[in-house]
Amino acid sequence: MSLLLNPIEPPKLIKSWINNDAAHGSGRELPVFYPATGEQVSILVEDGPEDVNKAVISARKAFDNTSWSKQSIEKRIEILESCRKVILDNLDELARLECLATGLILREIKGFHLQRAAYNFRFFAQYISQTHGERFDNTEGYLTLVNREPAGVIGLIAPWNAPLALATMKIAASIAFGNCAILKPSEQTPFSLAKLVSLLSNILPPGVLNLVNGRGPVTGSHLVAHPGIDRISFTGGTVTGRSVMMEAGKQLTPCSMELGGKSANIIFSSADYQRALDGALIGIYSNNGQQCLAGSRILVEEKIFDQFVAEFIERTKQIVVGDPLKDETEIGPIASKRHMERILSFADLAVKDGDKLLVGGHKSDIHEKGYFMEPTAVLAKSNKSRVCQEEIFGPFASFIPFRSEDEAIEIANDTEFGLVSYIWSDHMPTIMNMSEAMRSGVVWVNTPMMRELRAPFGGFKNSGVAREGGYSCEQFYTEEKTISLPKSPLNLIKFGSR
């Protein structure tokens, strides 16, 4: 097969961005790779502890010393509409840039990933056009009001799978409660945000988002331990998150977490058939199968279990695996060989412990060293196998058949994690007794996946900790301070006056 086409041409190397500069770091130079050819396409710099200082020290500076924390809410609304008009006008370059690091497709990031983000800064804009303080005045004589104001420098860890998508979230949740950031991106895939962040020095002054790269362990690490941070907010695996929350702990550094999800897709007999197979499909599949909120675990009712089970994989060998950058390609390369490599061993791991391979379970030959791997499903021999219990954070779907309701919850809760649940049924007694039930922050009813961004969305158990949403990044990104006052004068006892 003819050599697939990078999608863009992209930067021999890159650095961190500092107090509104490119600052060249002063680690190891670590490889960046295109995962549709598998070849070296750039450099990262690593930023070790006193780069991390320096973004640190920009950041205090334009929270502290500036009026940055202090500026009126119009002045913030216009900021974020500029940044939200920067994505839009950069549009065809951050999506090219975002194809190149992760492989995903490139008209998926046109039309979702990049609306989102560019969304993302519009929805801060709305929100906290109507934020408002609490008064209370039923203590005799006082007057008290809470006011809510920013919680300082921020630190920021996104992850690779959707990196813009996730990234604007935080950043746009940040400055728009008056904070101070700094943003670390996967080492992977830190094309598209190392070029936001550029853009948006236009914008933003000095100090107000910075940009870090390197590894978890270094530069996360480093930033993490940082006395001079606030807040860190993270998405990313488990163990990480535990890892990073550890380490905050040190300094009692409040953390949000969103982290790893294992999450039952429920189809019941009562559900609208076709709908429910598209929506599962869509739920392992999409986004190359890259994510936490994926419906990996399919439990279907017994009754129509052989059925929906022999045309989804009639569906799945039909999906087209290839070049991100072609608009019939519904499935791309998976983000790295490490990861692809990974992902495979559980086809192995899966016949090892009796379940049974479906469809898929081996590299694509699509192309030789690009890191793509064929859609796959098996059928589980019970919950207990690890394809179940593990995050496998892939296009790689458990089949698991349930008789009941009470069964089909026992089976779903019966994870370590607790993100997202699916439920298919047009039997309202169905759905609301299976919504209560479910152990997971959030419940798709009768639909893949769906982001209403004023509700909370994170998960139970080793989920998360924390949300995000409207009203959640309010609680995590502010501090509440209360004021109370007397109405009148006090007729004040007076010490040492006798």
Ligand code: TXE
The other form holds:
Amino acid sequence: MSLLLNPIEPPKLIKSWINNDAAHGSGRELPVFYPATGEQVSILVEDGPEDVNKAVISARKAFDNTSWSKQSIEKRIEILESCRKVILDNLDELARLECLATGLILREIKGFHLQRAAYNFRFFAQYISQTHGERFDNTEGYLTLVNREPAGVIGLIAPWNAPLALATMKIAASIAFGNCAILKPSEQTPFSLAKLVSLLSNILPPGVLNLVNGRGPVTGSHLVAHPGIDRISFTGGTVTGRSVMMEAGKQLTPCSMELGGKSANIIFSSADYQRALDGALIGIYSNNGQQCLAGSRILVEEKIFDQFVAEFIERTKQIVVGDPLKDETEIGPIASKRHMERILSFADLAVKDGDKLLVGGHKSDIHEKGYFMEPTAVLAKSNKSRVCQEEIFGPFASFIPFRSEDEAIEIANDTEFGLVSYIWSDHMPTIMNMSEAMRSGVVWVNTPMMRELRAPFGGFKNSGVAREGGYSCEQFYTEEKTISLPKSPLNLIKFGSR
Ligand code: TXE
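For comparison with the form predicted on its own, produce the structure of the form predicted in complex with the ligand.
Below is the entire complex, every chain and molecule, led by the chain shown above.
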């Protein structure tokens, strides 16, 4: 199949962005590839410790010396609205850059990722117009006020699976509450965020938002270990998250961790069958299957199991895998060669472990060098299978039957993760019982992926630490300060006057 040519030309060299100026890092040059063709399309210049240090100094200066943290709420709201507008004004270019590095489908990037990216700025603009403090009156004549102040300089570490949508949540939240930030995108997907930071530099005062580039264990770990950082907001894998948090712990830097998942998508015979089938397919195959909230373990009540699985396979075979630039494409290429090979290795592993491969499991021949694979599903021997316990992070579903609510609860919760759960049923007692029993931060009932930004989002167990969302972000990105004062002069004990 011939692929459309992405007409966007990324810069030959992707540089960092410090104090509202492009900066050439001192580290290695790293190739960046287009997942649809496997071709190298640009070079990323890695930032070393001195470059990270410059970015931290720039953010610290902006925080300490400029008016950003003291800026009036009205002005900050105006600026956040301008950030939103600049995303919408540059939607096509940002979308094509996002597609070029991630392989995500252009239609989805434009229709969802960029709309969300723009909305993240509007959401926090609206949120800060209503933030509140606390006040306690004391009968002995004291008044105590609780202020929320910006936390300081924030390190933002973003993943490759939805760079713009996920990083803008962190950028918008941190600057809305008066902080200055340093963003480190994934080294695999640097284009769209580099472009966005350059666009925002025309709107934000110098130093408020800086960008450093490079590999996680190099640039990322320098950022985490830097003593000038007051918070780390991280989205990525659980293994990486654990090491980031251990490093941050040496400086007692608070972390917000959005980590992996192995979410159960639980389908009861009492569900609206067709909606549950559509929902199960969306749950595992959208975003090329690469999302922490994927419904990757599909638990189906025994009564409808055979029919459900057969129809799921039939639909999977019809899925259009292909060119991310074409409108009809439903699954594009996997983000990197290494990641595609890892996902496919789970198909071999499943067969060795005694699971049954139902559909897919191979590289797709859409393009000789592109990272395309067939959407895949297996019938797991049990929930103990590795395909049910490890986050595969691709278009790869595992099916498990269950007989009762109790059994579904036991299987669903039998994992190290606890990000989201999906429940499909029209029986209210089942919905309530299951929702309350799930050991996950989010439960979606009869709907896939309904993210309300005012509500907390994050995981139980190894799926994360802290939450993102309106009030959760306010708590994370601010420090509380308690100020107590007497309402009128009080009689004080007079030490040394006896
Ligand atoms: O992500 P990493 P990877 C899961 C998914 C995937 C696995 C590994 O299962 O297969 O993680 O993916 C930076 N100090 N998710 O290796 O390593 C890194 O440069 C500081 C879930 O690509 O977690 C990138 O910017 N930073 C997920 C970011 O961390 C470090 C999204 C994420 O990279 C670092 C992505 C270090 N020592 C993968 N090491 C989700 N929750 O949505 C790496 N980084």
